[in-house]
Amino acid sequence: MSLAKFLIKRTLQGIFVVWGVVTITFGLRAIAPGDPVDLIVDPATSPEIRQQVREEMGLDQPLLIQYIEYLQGILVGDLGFSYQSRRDVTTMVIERVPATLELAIAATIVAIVIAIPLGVISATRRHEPSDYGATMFSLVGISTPNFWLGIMLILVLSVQFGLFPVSERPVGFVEAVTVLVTTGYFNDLITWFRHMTLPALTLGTYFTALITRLTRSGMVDELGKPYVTATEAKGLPSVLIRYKHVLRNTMIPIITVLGLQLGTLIGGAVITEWVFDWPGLGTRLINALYAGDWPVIQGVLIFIGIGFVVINIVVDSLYAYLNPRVVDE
């Protein structure tokens, strides 16, 4: 199978994953209890007022006519507008874009400065104590939950100590640097990265000790090879061997894992944005949640499948670029 035709293929299986979640989501609406009108009018409006309503938006139609005319809305980027303030959905989806993805690249960011390093360090110095706390470290990171890390971290370092703010977003990465390029003031981007460092290490957690776990096993896998053995006997320093030969053959699987994770740190920040008051797209998720604001729900859960299905697509070329022997499998 040549490239352009894996190409093809992952990116006709993404298109029917989209598919799925729209599907989805429509039915989940269309089986949730209460009545939209309700979100746009007062309940005690007289019938003849909340008939008209359902009728201007499209509530009076068959379910199939619905789902037909929001597909169609879709594939021209019309996702509808929000019960609950008018607002087009669209625009409210990606006004909310930068901020989670400032969070997901920052808790990735994260788990590749602290668990490459880690992993390295275990694998090298198996079966001592350096080797014994990085697995602790990755058992702890897995196993505990981001609400509870995000709840305690604000205890303790916010409340207790006054180290970092407790929540909110006041300045975004791009506007702090353009500050700091038109200005040459640093305070807008210490401000924003004072208020990303807590949930950056929340998000990052689990990553961290996901990536800590890969290193070290690809690590020992890689230094048991013959390769490594020839290169000692040339007399070539250790430290060499471990970083520009074993590191690097470890890279390709976690480059893998560092990609797909992007995504699932996307869809997995809504708690983490919750936790912190962080205005990315987990907040206006849950807040549509609380309002049974539907067409907001879908928005979001839409662009999140979107954003899942083409990182898994660009990770899988690069891999399948990096690793020609993965297309003909």
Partner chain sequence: MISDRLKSSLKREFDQSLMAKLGLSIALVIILVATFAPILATHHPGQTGHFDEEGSSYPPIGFDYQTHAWEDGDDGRERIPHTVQPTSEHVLGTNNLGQDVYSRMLFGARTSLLVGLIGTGLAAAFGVPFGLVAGYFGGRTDDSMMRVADIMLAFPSLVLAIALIGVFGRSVQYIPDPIVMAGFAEGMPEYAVLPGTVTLVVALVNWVWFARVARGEALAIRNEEYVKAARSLGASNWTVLRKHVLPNSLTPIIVLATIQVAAIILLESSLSYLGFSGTTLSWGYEISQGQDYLRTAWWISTIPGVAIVLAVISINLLGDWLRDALDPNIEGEGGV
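Form predicted in complex with the partner chain, following the form predicted alone:
No partners, no molecules, just the chain.
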């Protein structure tokens, strides 16, 4: 199978998964209890007005018609209107994406920057105190619920020492950088950084711990291989061997596992946002769930599903490109 054929196959599978996600979320709304009309108008309004609202929202149609219309809407990027605020759901979802994306990227950066050196040190100094320290850290890190970690960071760093703000996101990264570039004014970027630190640490700790573990065990395996002995015998400096050759071979399984953990990253972002009152997709989703605002719930779920599928296809293609044997399997 050629790479192009592999890509087409993965894309078709991806479209099928997105269709499945849309259908499941639609099905969830269909069986969810409660009458949406109650969210739109006061329950005490006259039956005539209620009926009128029902017709306007298309809720009087048979389910199959509603489903087909919903699918048609998605094809042109229309996710309907919120029951609660009557706002356009597509806008309500898109406007929350930057906050979540910033949080996820910042957490990933935190994780990679800390975890890879930690894993390498741990693997090259096996059974020394630094190895035990790193191993303990990663064990505790993967066992700690991130919402509790967030609250503990608030307790110590915000409440006790006043180093960081407790919550919210007064300015986005793009706006802060725009201000810096156009006016040379640094404060917005500093404000952004101060508000981002605790959420990014909260979300990033689990992944730091996970990548430390993976790097350590991968490195330990690789270091035992004959080519390492050969390069050592050749007299290459050990730093070069570790970081250039061994680490590169360790990265492939790490990237695979990280791809699989994408869902954990998004789920973790949802609850981290809730802890820090962060205006991202997660807080939007949870608030919509409390209110029973199903068009918004559907919108967020579908958006997450599409993002997940797209990123997976990208990761798979990269992987297939780096390791052509995958295509044949």
